[in-house]
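The chain below stands alone and is given in structure tokens; this is the form predicted alone.
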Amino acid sequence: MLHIKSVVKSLGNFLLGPLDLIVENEILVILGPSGSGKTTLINVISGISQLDSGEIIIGNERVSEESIENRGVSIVFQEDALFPHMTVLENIKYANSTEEDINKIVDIFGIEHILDRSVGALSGGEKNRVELARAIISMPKILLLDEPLSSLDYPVRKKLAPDLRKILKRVKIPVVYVTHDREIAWEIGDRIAIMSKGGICQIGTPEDVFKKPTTIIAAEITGESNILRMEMKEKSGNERVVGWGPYNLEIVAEQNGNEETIHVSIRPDDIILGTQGGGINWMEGEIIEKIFKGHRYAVELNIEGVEENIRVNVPLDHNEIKNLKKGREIWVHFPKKSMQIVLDN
């Protein structure tokens, strides 16, 4: 177990923390834009950089005054570090490990084809697999990864990260890996822990993070999202009535925010389209442009009497796909469970 307790940590204008996270064997993925403190929390987890205040507890062992080396960790960071004069079983035999832990390993990573190629002649996918070889194999108590699949060619890392994932779920010891490619974290994640601004603002399954984001950096990272500025007007229970423009729709809510002016959170493959009408949460609108992006349409729309416009993704079986012409009124409507109220970061 990785137990983070009270940590700040200042760097320039940057401040890391307060910050509490427990990490059990499993693999928690920390999602969050540049510039949100990722790579500092693995700093300051391996001991690369020193705490201003709080604890690093791995296991039952406060490691927070010890140095790399002696914490029980590897990390692996975005540039390879393999030795380039060395073959691949040269640079797994580095981490001082037995012959069965080796032979256990290479079968692991499926790398047995490779062990005696140079590193110069190795693929930006085997030497991945090497490096995480080379990690794991030292048998650490904690396995630290710093986007390591980024330097990858798209087909390449999406073919990778299931691999990936089975690999670590083998282990059997927390793993915190770094990432700011949203889905990367829903191929490897049990859990995604987003950051902002130096903290935490939410952190649960991917499932949970997508369909229920709780700030407007978790829906925005977590997927698309359409983030609309809406009026509170009546509350009961966990229903709401809230004013968009001239429209009064009912949403159902966890989290209030503002009591006079929120944000609220509606993901463009939500968004039900239709040539008929009417009642709660339909509203008319205008078809402003339509995109194609492959496996769908991206339809974007202006609404009657709302400043903002809103994006609708549309299947290409949609019956009505044929007619989704620029200047076409049409009728939208917002699934009152599919909306979220969102706060600032």
Second form
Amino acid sequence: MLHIKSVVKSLGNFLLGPLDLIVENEILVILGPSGSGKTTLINVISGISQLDSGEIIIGNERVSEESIENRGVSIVFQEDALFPHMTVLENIKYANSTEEDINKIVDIFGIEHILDRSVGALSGGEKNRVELARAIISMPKILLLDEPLSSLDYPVRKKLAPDLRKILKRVKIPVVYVTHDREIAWEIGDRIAIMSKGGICQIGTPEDVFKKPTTIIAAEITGESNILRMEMKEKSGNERVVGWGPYNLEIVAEQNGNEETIHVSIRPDDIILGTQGGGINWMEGEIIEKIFKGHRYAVELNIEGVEENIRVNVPLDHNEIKNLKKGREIWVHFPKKSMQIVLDN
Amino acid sequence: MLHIKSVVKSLGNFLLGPLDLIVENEILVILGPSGSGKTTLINVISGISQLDSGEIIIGNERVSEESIENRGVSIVFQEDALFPHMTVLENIKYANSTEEDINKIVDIFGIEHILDRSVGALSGGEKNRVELARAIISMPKILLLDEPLSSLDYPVRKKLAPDLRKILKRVKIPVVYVTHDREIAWEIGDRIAIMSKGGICQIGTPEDVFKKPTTIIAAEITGESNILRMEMKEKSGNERVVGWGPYNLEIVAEQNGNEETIHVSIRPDDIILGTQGGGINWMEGEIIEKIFKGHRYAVELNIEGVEENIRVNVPLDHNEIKNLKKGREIWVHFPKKSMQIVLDN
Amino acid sequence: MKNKISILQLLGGILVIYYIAPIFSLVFWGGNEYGRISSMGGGISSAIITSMSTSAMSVVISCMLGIPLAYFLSRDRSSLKDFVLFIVFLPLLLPPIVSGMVLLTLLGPGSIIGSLAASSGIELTQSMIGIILAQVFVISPFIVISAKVGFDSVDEKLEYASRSLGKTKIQTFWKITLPLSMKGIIAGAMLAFARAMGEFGATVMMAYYPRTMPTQIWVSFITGGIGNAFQMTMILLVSSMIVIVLIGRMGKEIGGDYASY
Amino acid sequence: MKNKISILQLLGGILVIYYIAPIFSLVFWGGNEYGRISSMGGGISSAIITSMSTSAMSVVISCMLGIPLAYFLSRDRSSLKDFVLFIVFLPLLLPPIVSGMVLLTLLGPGSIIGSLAASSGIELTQSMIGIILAQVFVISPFIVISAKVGFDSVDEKLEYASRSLGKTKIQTFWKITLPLSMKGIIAGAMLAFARAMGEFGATVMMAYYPRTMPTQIWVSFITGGIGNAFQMTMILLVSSMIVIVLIGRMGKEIGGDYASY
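Alternative state: the form predicted in complex with another copy of the chain, after the form predicted alone:
The next block holds the full complex; its first chain is the one shown before.
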């Protein structure tokens, strides 16, 4: 178990924390844009950087003052950190390990055939496996992964991610996995923590953070999203009426957005277009543009009097797909449950 | 107009061509994996590399023997190639250009406010605009773009792509745009040429190459795809019956796959799951895994007796989504028009 | 563990002290044994003038010949390049006294070139020309190498971009490549100037007269000991240190450190 | 345009020829004027022994003192580092003759340290020790700098990885950092050895006796001209060239070129 208590670390202009976090026997993905402090967090947990204040507890020990080698953490870095003057086997044996452990790990990772190779002769994916094997065989109490797949090409990365999750679940070590790539986050994480500007603004299962982002940054980093500025018009319980000028939208408020102007997030996939509409959360808009995007068309809509255009994803097999042309007026539906009030930070 | 005739260029083990290609007044995107020869193609068109054989015609002139400065091409490179010892304005003025042209270009690109800045003080997106402005103001007969957005962060890249297309359409110069990123390809290209192993294996509109990839590589680079090995069972006209053992699938053959064993590509988005099925192209399968992927669930299916698992994307709002659990038997439909015979190369 | 690190620090510290102590010691010596310092009057200023003028000339000649060579070494991709690079390193690693000897066999009074020059009234040894010939041999590799490093640091993409904007190779060299390598070249030239000012072995063999500052120090020393050579040494020491500081600043400005030289 | 490039090639070519011609000329001189070459018998072998043994000793001492300093310079992030780096460059850029002078004021017969040593029976000048003291001052910066470059090239991530696998700082240094920097350090040591063999200015001031190879060449030359110094020069030239070739190979193997030194 990893317990981070009120941790603060300043680096020039950047401030990490105050941060509290508990990682049980699970894979926690820290998802955040570059510059949000993900690597700094890894560094303070591992002891590469010293804390300004707060406490880090690994297992049952306070390790905040310990040096790297005494913390019981293993790190897998973003770029390859295999020892280039050793073979694969020598790298794995570097941490004092028994013959038995080595055989077991070699088996889990399927790297028997490359044990005698020099590190330089490995492919990107192989390097990754060996590095992970080396990190795991040292029996750390916690495993820190700093975007270990990011140096791989996109297709390779996509292929490796599910395997990586299987292995990580199999070794049963608490894992902190840092990335800016949401596709990887969905694939790997038991829970996902959204990091932004040195703090964690949301934490939950992949489904939760995708469906109910609580901040603008969480909405943006978990997927394309329309972030729409609206007026707050009515409140009752957790029901809200929001909207622009004459247009009203009913939504469910999961959190307080008490100001008069709020931001509402809705995914382009969740907005529905129809040739006929009307009723709650339906309004008319004009198609500004339709762009082919591979698995779908991206349609940009303008609703009269609304400043921001609205992006809608339309599946390729939509009935009306041929008629969705620039300039056409069409009905737009914003499903109540797909909208979230998101906070500035 | 750019006309590439039987161009051949060898580089060590790599062979580009023989290649024929005509680029009219359009944006042609060359989409290919790294190592497919995209940059080599840019280099031979621009004169950075010399041809082994063949001809390059730009406008009406054969330029194969000309040096870079006499070909009438402008290149925008993958990484920033602005002159660091000059301001933005000096960079733009570097090509002999009139006051009038400069004002026009500055206006199109919206870079008036940064003209006096030094290059080092620009953001990635600004650098990109300035470089493009500099390339366009020299009035090239053809504009070569070598993954100009690839150095930008993913969100910035996504935002810039539509603007880039608008500008490129506005200046009306034939454009060759090289990338490995299909998202960018859909967004930018009038036509897309799929490049693989030094050759162009398919060329067509974005919709065409996405919906009807002709080779395995084209199927993979244009999107996730199930590439399934099947037996050829019956032919009549362009109708085919293919399948595995007892299972039959009817498909339409757009091209010859005359061998006994063929590859069929189908997108995970196009496969349909149902609680009841039967009839043509329906069969039963077992759910092996369901993974949350943000906008959708990825379901992996096994059909008894079929070696490869089949990946299906299921939208988040699918009726049965809660019941799609590991181990469940479910009906699977392969729509006739969504399947393509793809060739080895 | 703490203890072991301290031993390492001690070893490193000894070396640092060994580098500075002698320099302080010279200054201290001058203060202490003021009476033993003898002035050499005219000898000093003529040695300074000889050293300054020959060194400046050598740097100019080395730049004229060395910069084109550096550009070739930076841009050529043939195997010839490796061979030429090897040759450039010869004078750099040759003992100065050997450099002097080999130059003498080529240009000395007994040699074909030496006698031909002498018959046209040009003295290749025991003359300013002799000093310059020795200095160019010894210092020009520094200029070649720092200019090469400078040219190497200019991304070829920038040159291609310039040419795709319609400029010729030559225009591109003057407007892009050279300006972007300039700081490296200047730093190299300053380093070379300092070396030329201090060069002793090769120079003294080619030209015992006219006396450069190092030769003057040597002669003063063997004829009258430390006191006799003190003034000249102080002047050369101070001027060397000024150049070191300047190069250091330069190095910081161009983002490198001394280790690039 | 073609023409302009040819002029540049010509200028560069002149320099390349100026680097090799003297070396061929020495060999040619030897073949031609065989009669004027005089053998110095015992003088040669004793100079070789003196040079080899002092140079080897200087390299060993420089490594012992210089490698810890280099590690400090590579890993330290304080402002002290810049200052120490400046000091390391002092002896590197000081004219050799000035180095000799400043060392004499610190260690010479009249100095405090020199007299103290002499009273314990140790001669710091005119002795092997004197030669080594001069050589260490001149060559150790090369070792410090190449070791620093070597240490710099070792990604700190590798050290963190090693420590996260449970190894201490010291274990990490011996198992990761040092092995990965070894080639750079060896190349630096070879370079330093070559410099020590050829060092003249500082050595000759600290110790006219026992004679090193460069001193022997100098003495032979002033007493008997080129012919008298020919044999020793050839030996020193050949051994220098061997070292250059070895460093060149080394450089290729470690992926750099000469310009890193």
